[in-house]
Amino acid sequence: MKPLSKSGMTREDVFSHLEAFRREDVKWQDGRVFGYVFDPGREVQAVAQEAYTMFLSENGLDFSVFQSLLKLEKALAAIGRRHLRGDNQVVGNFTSGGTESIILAVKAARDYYRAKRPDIQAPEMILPTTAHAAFHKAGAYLDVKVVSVPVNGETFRADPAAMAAAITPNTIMLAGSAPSYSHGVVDPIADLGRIAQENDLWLHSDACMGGFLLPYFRRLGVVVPAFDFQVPGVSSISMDLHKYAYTPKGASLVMYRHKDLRKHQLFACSHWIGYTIVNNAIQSSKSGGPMAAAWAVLNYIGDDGYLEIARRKLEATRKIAAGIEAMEGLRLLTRPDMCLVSFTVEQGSVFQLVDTMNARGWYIQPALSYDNSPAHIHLSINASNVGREDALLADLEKCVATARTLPPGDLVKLVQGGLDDMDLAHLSDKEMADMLTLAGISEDGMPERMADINGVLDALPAAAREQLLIAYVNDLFV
């Protein structure tokens, strides 16, 4: 990478370089990407961009200076309260995304029980194996032990009995998903709510993916399991806006049943010589752009607009799921509750199928095996994908046949064979570097096809996967 330009670039050079930086990015604008980007279309994007730019320099560090941001945040929290069927006691805050919302909820639960139960010195939270990785990050950051419990092997929903059995004197928190990211199913939040009430525990309903869209599905006649503040026992809910509300990233809400719970999220510091510090989220300085853009998009699309988006997405999801279910060589893992579809292959490699599809101009997401969930393909179906169902299914059918004939690479075979002379759970730096080289990863970038890399990761124990990924990313950002 070049150093900072000495005398500055021209405007044309600046934007030419920026275009070059994104040359290898996935081309999400054509509606063939089923993950990461939630595209509302050019018209909505233009509104979002103008609102974002309008509040680009306003700083959420001090809401007494920028009272506009205080008003915007309260307005967004009020939308979240109504949408999640909360009463007037429900409160919430705007965050940068689902991960921040979840970390804040775990912090609030931890500090709530620090005050209420000082005898708990090693707090634990019980998660189904489908709970988002953000809970594990929160546990690592906040020193809350994660107790992971297998889900039902057929529906992939959380198992309330198994979670209840995992409760110990140190348990402070339970979590469920609405829906889970990988399989798109809503956990039995009502059952978890009863367990939380019986054991005086905090229950977080992670509705980052579904909190905004599921109420519209319910209005369209879909039977949606209860997951919101109508469920007794739910203490907090996370709901992303930058997913299926189609606002720019990063935009999420974390909501609490009442402010006596939310106060444990807040941070204030007077133990320094400087300006007053009180934060309602993790960030201090933050642009008002995402908040203004979120409010603008929500009100520009409106309730009727979102209902129509939900209707079209529901039809597309049903068509894609039915097509996969009927296709020879594929197996739908479960019937989704929302527009998240997961499926696997009956023969051959899931990862070869992903590469073969992506070579045809699609982007579909691989998911590694873990516990009772096999390696599979994940589709997040959004508004820009609607109308491309037939093309997706036609290419998928062709690629299934092709991918079945592609053998695993030599490194995948080696790892699958066991690597008897290597401790896969405790790889050395040299062993990790050697594996990365064999997989085709170098300082020059990633290989065109990722099947071998994903195959290696899938064959390794989870702890070794994490070691390998950390080693790679640690070398990548130099």
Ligand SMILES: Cc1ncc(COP(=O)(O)O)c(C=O)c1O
The other form holds:
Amino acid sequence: MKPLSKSGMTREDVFSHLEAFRREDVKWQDGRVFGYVFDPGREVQAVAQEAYTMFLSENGLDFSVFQSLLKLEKALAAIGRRHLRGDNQVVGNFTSGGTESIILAVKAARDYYRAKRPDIQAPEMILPTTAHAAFHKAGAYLDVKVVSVPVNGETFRADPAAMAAAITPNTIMLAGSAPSYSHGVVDPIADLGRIAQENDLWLHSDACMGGFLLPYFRRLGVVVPAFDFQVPGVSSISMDLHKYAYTPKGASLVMYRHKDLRKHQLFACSHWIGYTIVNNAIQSSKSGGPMAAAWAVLNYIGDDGYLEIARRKLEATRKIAAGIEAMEGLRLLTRPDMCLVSFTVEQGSVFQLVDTMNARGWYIQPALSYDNSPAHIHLSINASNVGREDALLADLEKCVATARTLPPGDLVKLVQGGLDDMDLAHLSDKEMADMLTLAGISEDGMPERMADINGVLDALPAAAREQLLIAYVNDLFV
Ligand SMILES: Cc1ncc(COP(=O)(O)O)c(C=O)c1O
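Give me the form predicted in complex with the named molecule now, not the form predicted on its own.
Then the entire complex follows, led off by the chain already shown.
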């Protein structure tokens, strides 16, 4: 196929090519995918699609021209304020996702302290090791140093005393998760709030995963640690809509306790020749589709609908967690506060279990070991998984026995052995290329089984993992 068709394709050709593009994708429509896609079912999808296309071409670049988007954004922020139990001082904006919300909150904190504490030249933020990678990205983009503090090895919750001990004269910010992606547990945000207030620090509560769902779990009787604006000391909260509010991708909210904090998130530019710029998010030109679809889905499902979805998810999570806990050969890492389940194998390679399950038509996600958290499997349980609990547990039981018998590949053994003559923390480009080839990765694609690649990554120090991933992706894309 030519990169660009010369005389244009027919409509049919366009769509048959698009279908072909996604032929190899994971089949999330079957309810057997435990991550990436939060599927509310066909009926809600249809509403989302109609609202999305209705606002496809409206441009969020200028809300004085597209007043509809201003109204929609205010309506969504009002939902966020109420959901997160904020008073009428609480303000917020719509963003493209959790990462953008977090980057904006870090930027707001950085610029707030730039104004307030000009003596701080090299700002630092203190994160538990379970804080999402988006904070590291924000640190890298905005030049805010990340100080990473181990979480409690039993509960996998942030350790407030250890975080307090990491405060230096350059610290501007603390963060905690509600809940963490990795283990699905809510950090002790109230304790972090006290530390933030005592030390005049910004506290971000990352509720990308749980902000929308946890209030429903609370209404169903689950004891949920406080994480929202009811907690004194919380400055900002990120809450995604495109996860457990089931709106299409490209939808999150970043909320601030008051306007004086949010002010530092905004960007205006008059130092150029052209139209006036004032942005409340990172993107300038942006489709109104995600915002309109988010508003449509939220109001179509409604409060009662979300409560019912939450009830089903809670039951499914309890069943899956109990099944894993009781299963020989598996170990639940911790009891989650939400519907994110992490577990590992007692023997053999967890990555072999992932491959064996995924070869049977599931999608379960591998996670590498880091600090005190072992390599494990992550499940984000969503509405479309409800009803598959027994099938999942039955297949896990079969696969755990098979996976145990599969030995690690030669390369994994080599890397685990330390590759005597290689400095694993500082791999050269040539060494990385050799490693990728040995692991079966080429420009033509990935091997069917990923256990060896994950095994290799798992055996490498984090800096070498990052180097290897960047080398791979740099070659992958044109
Ligand atoms: C706790 C948490 N924060 C932030 C993010 C980043 O969200 P996104 O992928 O929408 O950028 C995620 C994603 O899973 C998350 O789980």
